[in-house]
Structures are given as structure tokens and as C-alpha cells.
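Here you get one chain, nothing else, as C-alpha cells; it is the form predicted on its own.
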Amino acid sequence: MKKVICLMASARKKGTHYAASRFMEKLEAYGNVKTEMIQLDDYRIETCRGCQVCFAKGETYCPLKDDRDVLIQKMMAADGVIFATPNYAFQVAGFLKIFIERLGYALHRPQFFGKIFTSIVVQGIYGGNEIKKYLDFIGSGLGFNTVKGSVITALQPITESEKRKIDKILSKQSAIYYKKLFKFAYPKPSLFRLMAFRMGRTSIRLELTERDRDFNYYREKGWFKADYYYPVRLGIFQKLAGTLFDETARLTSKSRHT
């Protein structure tokens, strides 16, 4: 049985809640999936102060004592995660943006490998595609296997015609998501993700020290000597590209100090 959770960024049970609920219903209808809707407004999430303690010492040293870790534990216990948000002022809703900022350390130290991610963005007229791209990028940055999100366009009240369009979009998205839930969860990285890892880890090795949590985390995971975040067989081209990315990061670091 796979567990999928949806972090709901809207406090109103209107369009976004409707779309996310339909998505979860479709997943459960396929079988062997248990879902949970999580209203972010039910949790206390304080605004990041930018102190960077989580970067330097670790997330456990964050001075903000709220429900962040409760939500992270739910994400870690799930096989799949969904971010659902309305389009507010051409960005994600505030509840979700605040939570994403509190996950900043996990963009430095990705930890959601083997889990599946997607997003649902609900808009009235325009701007949702950029939000979807942003959320897909965040999902990949956190380590998830990301299924491209969807953009739902509907005004209130939702008409029957709009419901049919929504259903068609969510049927396609949920089918892809469900399939990935039950596939091998550690695929070969794309060239972009390989570049992000190799240049990032080389920069951390050269620019940071044992006083920094990022440095110690990468060393503990064995990432300074690894081809990628998790064991994977790279092709010849990817191996050459990885070496090039390492060298590029090394030269960039050297130029900063000369």
C-alpha cells in the first residue's frame, strides 16, 4: 500500500480543494493507494528569518519552534507528495511559500529521494504555468522524482463544462503519477540534475569546512566520492559530463580566490 499526501495551500475549500480532492480520488480508485489531505492553515509555520543557522549548523538548530518538522515527518513517511495551491498574486499561496522557505536547507541537502512529487495549480485566468514550473523545480531540488504539475483554470462557481475539463487534466496527470509510484524509484539523473549535483558537491568540498553542516552532511553520505546522490550506473557520456562539471566547479572556486 502506497501513501500519498497533499499539502493544501488554500484555506478555502473551493477550486483548489476540489481539484486536489479529485486527484486523490483518482489515485485511490487505481488501488493500493491511501491518501491524506493536509491543510497547511491547520499548522503553525513561522516565517523564515534568514539566519542561515540551518545551513551552517543544521536544521535542528533552527530558532523557530513550530510545526515545520511535523509536516516534514509526514512527507518522509509518504511515498508520494503533492503541493496544491491557488494562484495568488501570480505566485503560490502564502502558506505554501512560507513552508517552502523553511525547507531551504533541504535544497542544499536533498533528502526525498525515491518519492514521487507533483503539483496542482488552480487559477482564475492567467499565470499558473510559471507557478507550476517553479513547484516542479522545487520538487526536483528537494530530491523527488517529479511528475509535471497541472494548471487548472476555473472561476467560481465551477461550471459543469469546467469540471469535465478539470477531470480530463487530472485523469492524465494521476495516471502518470500512479505509474511512477510503483516503478523503480531511483532512475538515472537528467543531465541538468547531474550537473547540479556534481558542481554543487565540488563547490561544497572546496568552499566549506568541517564547521559547516553542508560539508559534513555530504561527507557522511559519501557524496564527495559518489557519481550521484544515490547508486546509479552512468553511461560513458554521463561520466564524462560529470567529470567536466567537477572541473568547472573547481576552476570557478579557484578563480574566486585568485
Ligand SMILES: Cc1cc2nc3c(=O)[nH]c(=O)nc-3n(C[C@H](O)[C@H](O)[C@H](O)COP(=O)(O)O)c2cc1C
Given for the second form:
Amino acid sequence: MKKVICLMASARKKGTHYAASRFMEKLEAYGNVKTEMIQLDDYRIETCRGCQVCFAKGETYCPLKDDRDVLIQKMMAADGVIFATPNYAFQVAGFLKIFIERLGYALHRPQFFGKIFTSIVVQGIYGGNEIKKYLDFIGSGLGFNTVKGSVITALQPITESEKRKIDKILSKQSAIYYKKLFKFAYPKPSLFRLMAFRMGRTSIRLELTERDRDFNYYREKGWFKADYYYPVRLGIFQKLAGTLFDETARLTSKSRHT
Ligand SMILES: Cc1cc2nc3c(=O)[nH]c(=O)nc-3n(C[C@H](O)[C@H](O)[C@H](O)COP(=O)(O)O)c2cc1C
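Return one more block: the form predicted in complex with the named molecule, after the form predicted on its own shown previously.
Below is the whole assembly, all chains and molecules, this chain first.
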């Protein structure tokens, strides 16, 4: 049985709730999936003050004491995560943005490998595509195996014809999501992801020290010596590209100090 949770960023049970619920119903109907809807407005998540203590010392040193870790534990315990949000002023809703900022340290130290992620953006008129791309990027940055998100356009009350369109979009997205949920979830990285890892790890190795949490985390994980975050078989082209990315980061670091 796989567990899928949805972090719901709309406080009202209208369009976003409808779309996310349909998505979850579809997953459950395929079989062997248990879902949980988590209303972000039920949790107390303080706004990041930018002290950067989580980057430097570790997330446990965050001075804000709230429900952040409850949500993170739920994400850690799940096999799949969905972020569902309305489009508010061409961005994710504040409930979600505030939470994502509190996950900033996990963008430095990704940790959701082997879990499947997707997003559902619900809007009145326009702007959702950029939000979807943003959430895809965040999902992958956190370490998730990301299924492209969807954008749903629907005004209230949702008409029958809109419901049919929504269903079509969500059927396609949920089928891909479900397949990945039951498949080996550690895919080969894209060239961009490989570059992000190799340049990131080399600059962390050269620019930081044992006093920094990022440095220790990467060392503990064996990432200074690894091909990628997790074991993968890179092809010859990817191997060469990886070496080139490491070298580029090394030269950039060197030029900073000369
Ligand atoms: C503060 C606010 C800002 C919004 N900004 C946009 C926007 O930029 N683009 C858009 O298409 N819809 C916008 N909308 C409309 C919502 O995205 C749309 O009504 C959505 O369905 C709301 O989700 P809900 O039904 O789950 O509350 C906005 C709504 C609110 C309340």
C-alpha cells in the first residue's frame, strides 16, 4: 500500500479542493493507494525571517517553533506528495509559499529521493503555467521524482463541461503519477539536474568547511565522491559532462580566490 498526501493551499473547499480530491480519488481507484488531504491553513507555519541558520547550522536550529516539522514528517512518511494551490496574484497561495521558504534548507540538502511529486494549480483566468513550472522545479530541487503538474482553469460554480475537462486533465496526470509510484523511483538525472548536483557539490566542497551544515551533510551522504545523489549508471556522455561540471565549479571557485 502506497501513501500519498496532498498539501492543500486553499483555505476554502472550492476549486482547488475539488481538483485535488478528484486526483486522489483516481489514485485510490487504481488500487493500493491510501490518500490524505492536509489543509495548510490548519497548521501554524511562521514566515521565514532569513537568518539562514538552517543553511549554516542545520534545520533543527531554526528559531521559529511551529508546525513545520509535523508537515515535513508527513512528507517523509509518504511515498507521494502533491502540492495543490490556487493561483493568487500569479503565484502559489501564501500558505504554500511560506511553507516552501521554510523548506529552503532542503533545497540546499535535498532529501525526498524515491518519492513522487506533482502539483495542481487552479486558477480563474491566467498565469498558472508559470506557477506549475515553479512547483515542478521546487519538487525536483527537494529531491522528488517529479511528474509534471497541471493547470486547471475554472470559475465558480464549476460547470459540468468544466468538470469533464478537469477530469480529462487529472486522469492523464494521475495515470502517470500512479505508474511512477509503483515503479523504481530513482531515475537517471537530466543533464540540468546532473549539472546542478556536480557544480553544487564541488562548490560546497571547496567553498565551505566542517563548520557548515551543507558541507557535513554532503560528506555524510558520500556526495563529494558520488556520481549523483543516489546510485545511477551514467552513460559515457553523462560521465564526461559530469567531470566537466565539476571542473567548471572548481575553476569558478579558484577565480573567486585569486
Ligand atoms: C487573492 C487572489 C488572487 C488571485 N489571482 C489570480 C490570478 O492572478 N490569476 C488567475 O487566473 N486567478 C486568480 N485568482 C482566482 C483564483 O485563482 C481562482 O478563483 C481559484 O479557483 C481559487 O481557488 P479556490 O476555488 O480553491 O479558492 C485569484 C484569487 C484570489 C482570491
